[in-house]
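Given as structure tokens, the chain that follows is alone and in the form predicted on its own.
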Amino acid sequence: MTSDNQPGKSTDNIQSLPDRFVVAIDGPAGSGKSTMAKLLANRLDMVNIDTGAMYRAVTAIMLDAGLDPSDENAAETATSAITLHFEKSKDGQKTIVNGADFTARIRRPDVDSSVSVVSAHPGVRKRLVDIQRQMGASGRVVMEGRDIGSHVFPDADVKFYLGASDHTRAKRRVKDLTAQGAAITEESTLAGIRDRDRLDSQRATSPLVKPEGAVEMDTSDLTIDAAMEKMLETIFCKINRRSGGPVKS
């Protein structure tokens, strides 16, 4: 996804949002959901909760401790002991795990290749879903992941499901990882994405699906600005229907 211009904030739009409002954004890796969640939260002065980062944090903790990601008991123990929160900074949002900044650590290739295994453990999902629901219980929240609209917040005020072609998603991941100093090929990244898609969609607990009532968006050839416009239009149409008055994005 590319951007022509950075969308500006509208205080009128922000004031029109209800005190409690949940936007759920689901989709596979590289679909653009993290990018759009961050920008949307910033545009509407909402809290951005990156649930994928939470599963990545557990995975990173396990790998750093030399634990096998497929060890369900070890994964559940690591999850039960973890403390994490998201912290705003001048460089963007940070993921703080057990008091340390894990923002860069959780995006490394070793975490990429193991996070689907860790996130498939029922005990891990239950613990993190409880935390996610607590985070979104009040206030204005943009939450993105793979089971937000289908499981974590099935009653979300607005749901989106973002998708893109396999090759487009692989190119995006290579660009992101290369910028972080990782040496990785598009071929290996593509294979990893397809493997993760399979694991995420076939897992027994809360598989990746298009949530009922979600607005589906293919971001393969969509600019960030165009995606933002469509999401804002959807959100404010929802508020318009709820309030009975005209609300523009």
Contents of the next structure:
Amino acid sequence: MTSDNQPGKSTDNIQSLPDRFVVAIDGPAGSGKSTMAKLLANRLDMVNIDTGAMYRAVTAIMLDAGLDPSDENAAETATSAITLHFEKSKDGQKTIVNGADFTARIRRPDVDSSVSVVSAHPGVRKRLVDIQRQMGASGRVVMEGRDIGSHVFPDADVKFYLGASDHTRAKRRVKDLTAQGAAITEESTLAGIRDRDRLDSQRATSPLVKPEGAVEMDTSDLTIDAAMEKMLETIFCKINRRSGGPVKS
Ligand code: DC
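The block above covers the form predicted on its own; next, return the form predicted together with 2'-deoxycytidine-5'-monophosphate.
Below: every chain and molecule of the assembly, starting with the one above.
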């Protein structure tokens, strides 16, 4: 997605957001979830929770300790011992793991290739889902991941399911990683993305699915502003309907 720098058309009114409000955004890697969750949370002054960063954090801790990502017991032990929180900074949101800044570490290619294995362990998922539910129990939260609308918050106020073509998703990933100085090809990135899609959607516990009631959006040819506009319209339409107010077109 690209930004066309046009101001949003929505006359969204943050004051009309209820005190507790959960927006769930699910979708595969590179579908634009993180970009949209971040922007939406900023725009609506909501807390942004990147659940993928949590699975990545456990993976990084295991790899740094020389543990095998497929070792379920080791993964559960690492997850139980972890302390994790997100911190706002002028460069965006930081992921703090066991007191250290893991923001860059969790985006490295070694984490990319092992995170689907770690996130398939039921014990890891159970512990992280507990934390996610605590984080979203009160307040206004935009939570993004693979199972938010289907499992973590099936009663989320608004659910989105984002998708994009494989090639678009690979291109986005190459752009992100190249900006970080990595030397990678689109071909290997595409293969990695397809591998992760397969593992994430075929695992036994809470696989990636389009949640019931989710608004589906293909972001392949959408600008960021157009995607934002659609999401804001969906959210405020829902709020207006609930409060019996005018429904925005
Ligand atoms: O969104 P991401 O690429 O940062 O996610 C990394 C991995 O974490 C992804 O391959 C699957 C897993 N994940 C998950 O299983 N459930 C979530 N709610 C979020 C991510």
